[in-house]
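What follows is one chain in structure tokens, specifically the form predicted on its own.
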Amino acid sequence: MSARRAATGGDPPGYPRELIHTILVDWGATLRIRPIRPDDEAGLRELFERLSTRTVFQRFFRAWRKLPEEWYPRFVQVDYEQRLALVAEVDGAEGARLLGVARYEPTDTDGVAEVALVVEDSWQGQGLGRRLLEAIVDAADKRGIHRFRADTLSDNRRILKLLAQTVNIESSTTEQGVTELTFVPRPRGA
């Protein structure tokens, strides 16, 4: 989001514009998360089209080459409070870049949401992954949700050591290749 933006107060309805806040990732650049906006569409197709093909495989458990039409307005058109997507941006010549996004929505069970995420593959393993997963789970956690679920493929260990690195695992059960575990927060300063 660029400050002009920030400053018109064009924000859409429930704009929870306490979430925004900058980031130090493990190298050094200074990004910004921030909850998504309806206008990120285009960033967002932006951002698939720089995804790898093994990075779009593991968030979607398909080699899409392009997603469905219809998932990019879902995807940022959010209430902020039962589904919510937070994207990490930096800010460039040709004015602020998406470079991952995570998100909570609702599942069939009764206060557990579903997280996902994804990072661009150049910004893998800097750190930006756990930051924009803690800031979901916290986000989530101050709207009420505290138990959390989320599918990985089971050779995706990169996301696997993510998750046991971050919060608090309380089951994880595999079942052709694909592996769901349940958790919370980790208490702060655990």
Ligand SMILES: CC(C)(COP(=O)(O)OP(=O)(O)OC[C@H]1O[C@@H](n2cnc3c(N)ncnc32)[C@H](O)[C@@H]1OP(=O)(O)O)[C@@H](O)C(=O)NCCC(=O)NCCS
Contents of the next structure:
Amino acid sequence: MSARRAATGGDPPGYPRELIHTILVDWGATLRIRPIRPDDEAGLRELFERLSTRTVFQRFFRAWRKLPEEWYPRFVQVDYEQRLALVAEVDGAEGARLLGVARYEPTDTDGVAEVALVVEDSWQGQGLGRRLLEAIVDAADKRGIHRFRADTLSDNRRILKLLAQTVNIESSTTEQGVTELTFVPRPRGA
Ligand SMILES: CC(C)(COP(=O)(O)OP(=O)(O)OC[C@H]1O[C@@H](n2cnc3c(N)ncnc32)[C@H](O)[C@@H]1OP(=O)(O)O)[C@@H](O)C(=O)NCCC(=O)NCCS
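Could you please show the structure of the form predicted together with the ligand, as a counterpart to the form predicted on its own just displayed?
Zooming out: every chain and molecule, the one shown earlier first.
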């Protein structure tokens, strides 16, 4: 979606425009973070097709060469309350390109949402993951969801460090190479 389109409407029902914001990543590029839309399906497919096997494995715990087609409609259709995804995008000559996604989904435990995120390989390590994590946790918090879970591979030092720096971790359990963390937002200014 272009910046112009972001500003001109055609929004799906309940689209929370207040979550649209621009960010600067570490080396100075300006990106936009915004709620996902049903018409992001093609952009999301392109993003996932650009991911390295390692990144796919770290996100989905399996080296999918292609994600199952039926996942995409579910990824892009959210209710913006109990299920929400935020995308990061950059404008280019050929239009906007998705660079990363953060989402939360309900879990079996009341009041606890599962958070997952991914950033395109060439954009990793530049602060984008941190901004996406902060934005998704903040959006959830504003929707009355204050406790979270994330499942990560136990050797995924980057996400473990990112979570440790960004949120308050309440518990961490590891089984068969997968670490399950529960966490709450860090109070502002802490
Ligand atoms: C995890 C992920 C989303 C983080 O996004 P990112 O844009 O790379 O994260 P950031 O640039 O904000 O960096 C986060 C922190 O990790 C640190 N970091 C970067 N590379 C690292 C590495 N190889 N090992 C350990 N820490 C690393 C950064 O230094 C940063 O810490 P800092 O704030 O002290 O500098 C991204 O790397 C990714 O998509 N990984 C694959 C999918 C995945 O692992 N998802 C998580 C499971 S749900």
